[in-house]
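Here we start with a single chain on its own, the form predicted alone, put down as structure tokens.
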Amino acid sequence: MIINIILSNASSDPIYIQIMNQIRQSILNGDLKAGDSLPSIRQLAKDLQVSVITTKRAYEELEKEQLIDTVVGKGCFVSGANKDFIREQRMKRLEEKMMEIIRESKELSLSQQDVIEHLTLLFEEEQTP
């Protein structure tokens, strides 16, 4: 399993937090699904050119959040146990995007009805094959 993690030395976040945030984001946005395997702690450390201790800590924190499971001798996998949490987080992100749309539509002097009609149109277009 290849996951795209980009580390920034300019970030104020420690490296293990950067790793955690990016794996968490991949799980929450559905790029990584329940049962997907993650790279081993050693492999991820090698790929990112960081200490094994750093990747171990990131995985341990994700496990505490019940986002991943570690199976001795098999590796780490995206957990299926925390579906409600994942759904709640995705709903929160969707609401944030909707708030952004509302703010933008107000700046454009669109009415609520205008926005609903436009959204309905886009929704229907998305569903047509």
Given for the second form:
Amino acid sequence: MIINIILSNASSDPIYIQIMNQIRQSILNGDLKAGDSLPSIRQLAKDLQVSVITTKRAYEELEKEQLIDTVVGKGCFVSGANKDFIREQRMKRLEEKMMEIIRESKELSLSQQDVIEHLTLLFEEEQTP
Amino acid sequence: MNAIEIRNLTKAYPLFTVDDVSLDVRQGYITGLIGPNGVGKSTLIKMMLGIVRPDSGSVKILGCEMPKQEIAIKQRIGIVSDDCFYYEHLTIHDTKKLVAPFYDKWNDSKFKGYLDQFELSPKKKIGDLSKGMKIKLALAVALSHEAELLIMDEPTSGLDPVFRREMLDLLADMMQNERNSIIFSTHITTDLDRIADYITFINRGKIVFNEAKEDVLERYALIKGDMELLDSDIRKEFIGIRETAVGFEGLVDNRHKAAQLFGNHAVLETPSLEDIMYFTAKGGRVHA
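Right, the form predicted alone is done; let's see the coordinates for the form predicted together with its partner chain.
What follows is the whole complex; the chain from before opens it.
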């Protein structure tokens, strides 16, 4: 089981969100596979030196997203929901964000071409280290 | 299930009063009791332990009544305080021989292990121990009789940062068992706050809040901006505010409302517990 969680004090995201995002990322990119066990809520709290409520909340949110399952008395596992489902979920979220961009662009009276050009520019910036 | 249940606890002193305090300390979690100096944190803890007798009110620990079932309760709790209860002229070894027989579940090898880990020599006299070493000894005793509840009064005072971090691990070890609970008081906000699940804030003998730390940090906001933004109505929104020639900095307990009120005109930040403590204590004085 490979699981790396790095918490940043400089991040504006609350700690439970940081934990959630990183576990989700590990599941989506395949570091964590369906059926892999996750550290217990209390063990993770100890390892990260955060409160139990923080890790509990992160797990609860991931459970809501159907990314992990909690089996009473046995612990937490990466959900059996398949990778296509996970990718689909992610695509759906991305599409929602794109819709938001489109709406916002219309309000600012930007053309489709303007938005595409802007996006291309940002893509290139993102790739240069 | 609560590890500690306090109901309507009152103790009046000539200069200050712990005033009708009710408090639940949840089982399975770490609770941090925060507040400035001299607001009743230690008095509250001493009343829990039966060291100070309350004028009125009741205390239940691990489901048992204090002080009626005090002996049974004290088997199951560990107390860490820099107020040293031990005889100054005895060595650590002699102190252990004195203390251990009181506990049914005393574990001698565990105790020896902690002394080693904390670099405490059994031959050392209690009177020669530094403040930090006394805390370490109290912690070793507390962890060596399978306490289900740890009550710590200012445990980090006198501890160096290295041991403070080690202590986090020891406490987290204890919390691997979800039946165990910890409450500690502190007036400085340290790394210990990081592992606290619940925060109880006490000011002038009253509980300001007792909530999950995450909820507290989400509810409060620290606002920084130009003086032009302030008028008498806006000032009322603040719990405490610090105004200077170059702007203001203030605390509100309704982040949502503040976000609507100030929009992009001011900076909204998540406060630290120290910010909350500072502005609440200071704000209280201004309006008094």
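Between two forms, the rigid core is the largest collection of C-alphas that superpose within 1.5 Å. Just so it is clear, the structure is predicted and the values come from calculations on it, not from any experiment. Residue numbers count along the first chain shown, from 1.
Put the two forms on the same core and the Cα of Glu65 is off by less than 2 Å between the two forms.
Once both forms are fitted on their core, a CA shift of 2 Å or more is seen for Val115 between the two forms. Once both forms are fitted on their core, a CA shift of 2 Å or more is seen for Ser105 between the two forms.
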